[in-house]
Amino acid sequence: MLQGTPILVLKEGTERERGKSATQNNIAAARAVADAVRTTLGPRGMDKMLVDSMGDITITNDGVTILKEVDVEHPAAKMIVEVAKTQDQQCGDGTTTAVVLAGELLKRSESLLEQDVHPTVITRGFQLAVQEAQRLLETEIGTHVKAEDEAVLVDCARTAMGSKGVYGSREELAKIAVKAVQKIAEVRGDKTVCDVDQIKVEKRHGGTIGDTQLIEGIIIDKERGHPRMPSEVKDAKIALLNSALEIKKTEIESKINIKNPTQIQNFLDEEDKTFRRMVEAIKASGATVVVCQKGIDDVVLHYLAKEGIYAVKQVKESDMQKLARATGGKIVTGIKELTSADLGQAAKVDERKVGEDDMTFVTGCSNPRSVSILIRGGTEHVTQEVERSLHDALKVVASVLEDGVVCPGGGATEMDLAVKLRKWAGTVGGREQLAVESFAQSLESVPWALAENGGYDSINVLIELRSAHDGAQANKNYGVNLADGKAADMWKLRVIEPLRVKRQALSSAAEVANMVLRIDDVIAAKKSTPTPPPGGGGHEH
C-alpha cells in the first residue's frame, strides 16, 4: 500500500543538512574560527583589534579573549570557542595552540574523508594517536622540575608572556607572577596546591608597565570612611565585619507616638548611645583599623574618628575573605562576639592616592595566604593586555608547581611527537593507520605557523626541524627559534612550557574534532516552551 509514498516525519520547511554536507559545513565553520586566531600563536603573532556594538575596544593576541568577544553564530564554531574556554580554566595559556590544532586536525580529516575513511575510523584513530602522543609525553618529552627551582619557573612565565604584547616588560612581570603563585602555594598532603583566585589583580592607568608591583597584602579599591581619620596606621590590628554598623530599620512598619518633645530628645540620646557602643566594643577589642562588608552610619564614622581608628566600608566579600587570608584575622559578624583573637595583623595600613583614586593597601603581613598585584601602564588598553598576560603567567607557574613537569616550547614539543607518531602508526595497520599519520602531520601545523607569523619560509623550517629531531643526532628540544627563523635548543634559549598545557591541548583538540566529525545530520531542532503545571496550578495526587 505504502509504496512509494514518502512519509513525512519532519515539518515541511525544517532546516537541515545532512550526509557529507553536513560534515563539510561543520569543518568549513570550526576551521574558519581556528584561521581567525592562527596569526596570533606565537611571540611573533599578531594582535586583533575587537569593537563592540557600543564601540568599546579589546587590542589583544590572547586566543580565549578573541573568541570569547566574536559573536560566534555556527553551532559547530561555537564548540571550538569552548576548546579555547576549556584550556584557559585549566592551563591559563596555550589556547591558540589548542585551536589551531583543532582546525587542522578538522582539515586533514577532510581530505581522509574524500578518500571514503569512514569517520567512525578516523576518530579512533586519532583516540589512539591522543593516548600514545600523552604516553610520549609522560614518559619521554616531559622534564621534572623541583618546586625550588626559581629559575625554571620564571622561564615557564616568561614563554607564557612572550607572545603578548608586555613583550618589553614580561622580565619583570614573570618575577612578580613567580613570587604571587609561592606565596599562596599549600601544601595539601603530598599535592601542592595553588588557588590563583587568591591573588588580587588591581590595574590602574597611569606610569609605565615597569611600575606594577608586587603587594605582600591586599589593596582595597576604597578610601578611609572619614577624612578625620588617621591616613597611615602602623602595627594595624585589624576588625573584619559583615554587619553593618548602623540602625537597622524594622522589617515591619512601625509608629513612633511621640507626646512632648523631650521624649524625641531621648529617641536621639537612645540612637547616639548605640553608635557609641558599638564604638567602644570595637575599642575594647583593640582594634585599629575596621573593615566592613556593609554600611556604616555616617555617626559611627564620626565616632571612630575620634578614636583615631581607621575604618573602611562596602567592602567585597571576595575582598574579605582575601584579608582574612592576608592577615590572619577572622571575619566576625556581630560586634559583641568581636574579640581580639579575631584580628587580623599587619605592619601598615594606608591610604595611597593610585592614579585618580585613593586606595587602601593593607600590606606587610606576616604570612600572607592571599597577595596582590598592582597592574600599571599607559592607557586602559595597555593594563588590560598586562592584566591578560599576568593571568597566563601566574596559571602557568601554578601548574608547574602543582604538577612538577615542564616541556620545551616554540614548537619543539607538537614536532618531536609528531615524528614519534609517524613512525608509530606503522605498528597500528588498518585504515586507522591514515588517521594517526595525519594526527602527526596536524601536529607540525603549531611550528608551521609559529615560523609563518615571524616571517620565516615555513617549508624551510619544517624540514630543518624533522631533521634534527629524526636520525642519530636527535635532539628532543629543537624547536623554532623566532630570533633568526633557525631549528635551535629551546632548553638553552629558556622557552619552556607546563606539560599540563601541551596535555590539555591534545586532548581537547582531538575531542573537539571527534564530535564535528561524527555529526552527519544537523537539524533546526523546535524551541522548547515551559509546561504549564497540571490542574491549573493545584497539586494533584
The other form holds:
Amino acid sequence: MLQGTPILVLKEGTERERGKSATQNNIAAARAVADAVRTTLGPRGMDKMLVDSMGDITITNDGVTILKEVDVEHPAAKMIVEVAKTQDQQCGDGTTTAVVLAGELLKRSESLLEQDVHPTVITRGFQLAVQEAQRLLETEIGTHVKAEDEAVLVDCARTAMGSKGVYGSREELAKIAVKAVQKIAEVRGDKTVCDVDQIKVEKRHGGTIGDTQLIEGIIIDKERGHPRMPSEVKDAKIALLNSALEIKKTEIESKINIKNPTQIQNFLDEEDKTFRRMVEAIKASGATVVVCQKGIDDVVLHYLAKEGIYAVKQVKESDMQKLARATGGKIVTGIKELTSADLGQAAKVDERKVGEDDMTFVTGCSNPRSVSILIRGGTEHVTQEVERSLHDALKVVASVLEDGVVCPGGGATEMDLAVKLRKWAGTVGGREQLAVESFAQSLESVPWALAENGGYDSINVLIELRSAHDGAQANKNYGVNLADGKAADMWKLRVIEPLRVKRQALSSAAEVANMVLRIDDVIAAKKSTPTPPPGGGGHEH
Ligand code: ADP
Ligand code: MG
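Switch from the form predicted on its own to the form predicted in complex with ligand ADP and give that structure.
The next block holds the full complex; its first chain is the one shown before.
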C-alpha cells in the first residue's frame, strides 16, 4: 500500500530508490540548490556569474534568474526551482528567501527523521506552523498602509531593489517604480488592481543608471521611416496598421507578361498608383502618424514623407497593442477600411536619440494609464540587472497598493514569527511539536543568512535579535542592520516589504518541503519503445 505517498518517476537511466535513502537523496539535492543561492540573499549578498553554452554571461543576484539558468537535473532539485518561479510569478520578489527557507526546512527535517519522526508527522507539523504563521502575519506583524502613503511605497521599492547591483541609484529608481505603478493602478469597486505588464520597459545601454526615466506614454524602439518625415508631430492622429504597405513581389511576377517597353512603363505606373492610393487612404483618414506592424515600401515612405506624415514600420505586436490601449486607436488590417474613427490620439509623437539609436516617443496619450520606463546604464549587463530589479520593485509596489499591508524586512518578520511560533509549539503537543519548533528555527535562517552575507557573526546577531523579539520590551520590528551588524528597528531604517512576499514565501517553501518529504519511492520510468518502421521488422543490412 502506498497510502497516498507520491512516487517520483525518474527518466530512464536512473535506478530506483526507496524509503529513507530516497528521501535522503531528495533532501540532499534540494538543499544543494538552496545552498547555491543562499549567499546572494540580501543587499550584501554576492552576485553569480552565469555562463551559458554560447559563452554569454549574465551577472545577477536574482534568485529566480539564477535558478532558471542553471541546468538542474535532479527531480527534487527541480521542485525547488519551481518554488522560485512560483514566488516570482506571485510576488516578483522573495524568490531567494523562499528557496532558502525550503532548504532549511528540509535540513531540519533530516534531523527529525534521524530521531525517527515519521515524515507524515513532520509534514503535519509544518502545515500547522504555516497556518499559525499566516495568522500571526495578518494579525500581529502586518501594518496597514494607505495608497497615499507614498513614502512607504518608495521604501518597499527601495528594499526590493536593495540587493541588486543598482545600489547607488535605487532611491531614484524606487521613485520611478512607484510613480509608474500609481499611474496604472485602477480602482475597481473597493479593490485596487495593478497590472504591471501595462508598464512598458525599454532598455538602452549608454549613459548611466541615473539617466533612467519615466515616460508618460509609449516608447517604440524604431526610428521614423524616412529622413524627410517630420521628427515631431504635435496633436498626433495615429493610424495603427497590421498589414504591410507593400506590393507582394510574387503577385507581380505572376501577372506581368511584358512584350515591349511601354508595358514596362505601364506596369511601373500601375505600381506607383497603388502606392499613391495607399498614401491617399491614409491621408483621407486624417492620420498624421502611421505605425505599421509590417513593412512599408520605400516608395510609400517617400510619399508619406511628402505629405508630412510620420511613419514607423516593423513594430512589435505587443507594442501595437500597448499603443492601441494608450491612444485609443484601433488596429486596422486593410488600409481601405481605415477611417478617422480608428485613429488613436497623442499630444506628441517624436523621434529622440537614445544612446546610439533613434526611438519613437508617443507621449500625452489619451489614456493616462500608459507609461514606459526607459532604462539606461553603462553596459548591457547593467541595464539587464536594472531591468530585473525594476521588475521586482514594480511588482512589490503593486502588491502593496493591492493588499495595503506591509511588514518589516531585514529578517525582522521571520525572527518575530520564529519567537512566537516557538512559544506556540507547546500548545501543539505530540511529536508535531518538534516539527513546529523546527519550522520556527528554519525561519531564523533568513536573518542568519543576511548577517552572514554581510560579513557579521551570525550567532551574535541571532542572540541579539532573539532577545529583542522577546520579553516585556519586545519589538517586532527588529532586524539586522547591515551597516553595523546590530539589531535595529527596520521601520526606522525604512527596510519594509509587502506582507504578500512573506506570506507566499512561507507557504511555498513549506509546500515544497512537504512534497519532498512525502516521496518515499523514486522509480525510473520505463523505456519508451520506439515504434517499429512500417513494413515489418527484418534485419538491417
Ligand atoms: P529575495 O530574492 O528573497 O528577495 P534578496 O536578495 O532580494 O532576496 O534579499 C531580500 C532580503 O534582504 C529580505 O529579507 C529583505 O528584508 C532584506 N533586505 C533588503 N534590504 C535590506 C537592508 N537595507 N537591510 C537589511 N536587510 C535588507
Ligand atoms: Mg528581493
